[in-house]
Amino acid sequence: MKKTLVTIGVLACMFASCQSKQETATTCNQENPVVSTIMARRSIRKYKPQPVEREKMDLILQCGINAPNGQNKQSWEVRVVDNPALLDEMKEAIAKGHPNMPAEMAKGCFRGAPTMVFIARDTKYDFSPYDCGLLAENMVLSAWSMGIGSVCLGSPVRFLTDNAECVPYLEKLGFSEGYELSLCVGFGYAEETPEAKPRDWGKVKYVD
């Protein structure tokens, strides 16, 4: 009888411990705003036409430049374009520079984002691509917490840097000598609510 009671007690403790862990995880997801933002954020590819208010963009940019970075070199430069006419000119230049590209691809290269952020890396520092990625991650997460969607884009980097038609627009962005365009991030108010795509937890392992 005593042995049975001990077994029941152990099982009860294990159940309580398991339940406590589940409740902790649930509470963490529900009440921790950082975790909630990370888990809820989605890449947005359809936007309302109005650009993000500059006061809000200033805060997003502040969050970006406060990202971790190697040796505090801050090996990035950031340019923001929210002028729809200028964005249209850039898309037209991309189309002219790539005559074999479908017109819709050139037109949609910024995914309709009304505010575009162009991030350049310091080519003299080999860790700068990672610094730029950390910068962008801070920006997209802070934006989402403010109800602002975003999408990270690599193709416009290629489209803007592999032809002569786009050179004037790269020059207009005015990056310092030794910096090269590395990443583009679009921001705006979402016109869609995409579902989360599955993540492969099997790629994550603890090593003892």
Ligand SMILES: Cc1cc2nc3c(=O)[nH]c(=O)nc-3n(C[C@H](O)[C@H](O)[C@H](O)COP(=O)(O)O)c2cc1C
The other form holds:
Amino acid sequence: MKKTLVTIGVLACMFASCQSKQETATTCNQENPVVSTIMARRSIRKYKPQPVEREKMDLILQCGINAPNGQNKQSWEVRVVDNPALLDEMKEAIAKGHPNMPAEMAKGCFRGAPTMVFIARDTKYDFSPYDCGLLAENMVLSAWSMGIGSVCLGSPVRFLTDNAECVPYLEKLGFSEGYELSLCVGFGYAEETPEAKPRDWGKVKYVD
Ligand SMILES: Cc1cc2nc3c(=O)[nH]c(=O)nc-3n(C[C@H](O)[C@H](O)[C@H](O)COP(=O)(O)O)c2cc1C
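Output the form predicted in complex with the named molecule next; the form predicted alone has already been displayed.
Expanding to the full complex; the earlier chain stays at the top.
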């Protein structure tokens, strides 16, 4: 009797857990490692201090540059900074360049990620923002599959490009002529396990 009740309970949970598309994907595709990585990934904003090992970053970067991209132009350039002193200097420059910004905001602008990836786009190619986004997505997903957290960051792009204090650091990143900083992505070992944020399935429609 007890066993039957437990079985009914488990089946009821499984049924309930598959009621929304989001939950169906989360709970019912655990056996597919790509799907489960996609569904389990979350943006991480608290990290352990150690940078990601460079051999692991190399693999993540290889996954990045193997993303689909328009006409295989690879309209990106990528710079990796895992030197904590340099990251601190960049945050200080952001603070100096934004005197009205709360100090905590400048300090936290990389969300504590110990390895920062700066992605620039080729301004001569209109689809380069998508190329850079797909590169970033391949990186965050491959990282997650390896137990490494990440966060895509748009705000540091603005903070690094809208003032004179940060110019030396943009120069240090050394992007080619015609490329502009487009997206930052922080990587590291997670020190938090955030919940999934809800997604709106209503934005998706089949059109017959
Ligand atoms: C283009 C882009 C810019 C983002 N900029 C920031 C940012 O400046 N700061 C931040 O904390 N998160 C940033 N995020 C992360 C989003 O807030 C996050 O992906 C979203 O809330 C969904 O949460 P999830 O990634 O955990 O699913 C950015 C994400 C993207 C794709």
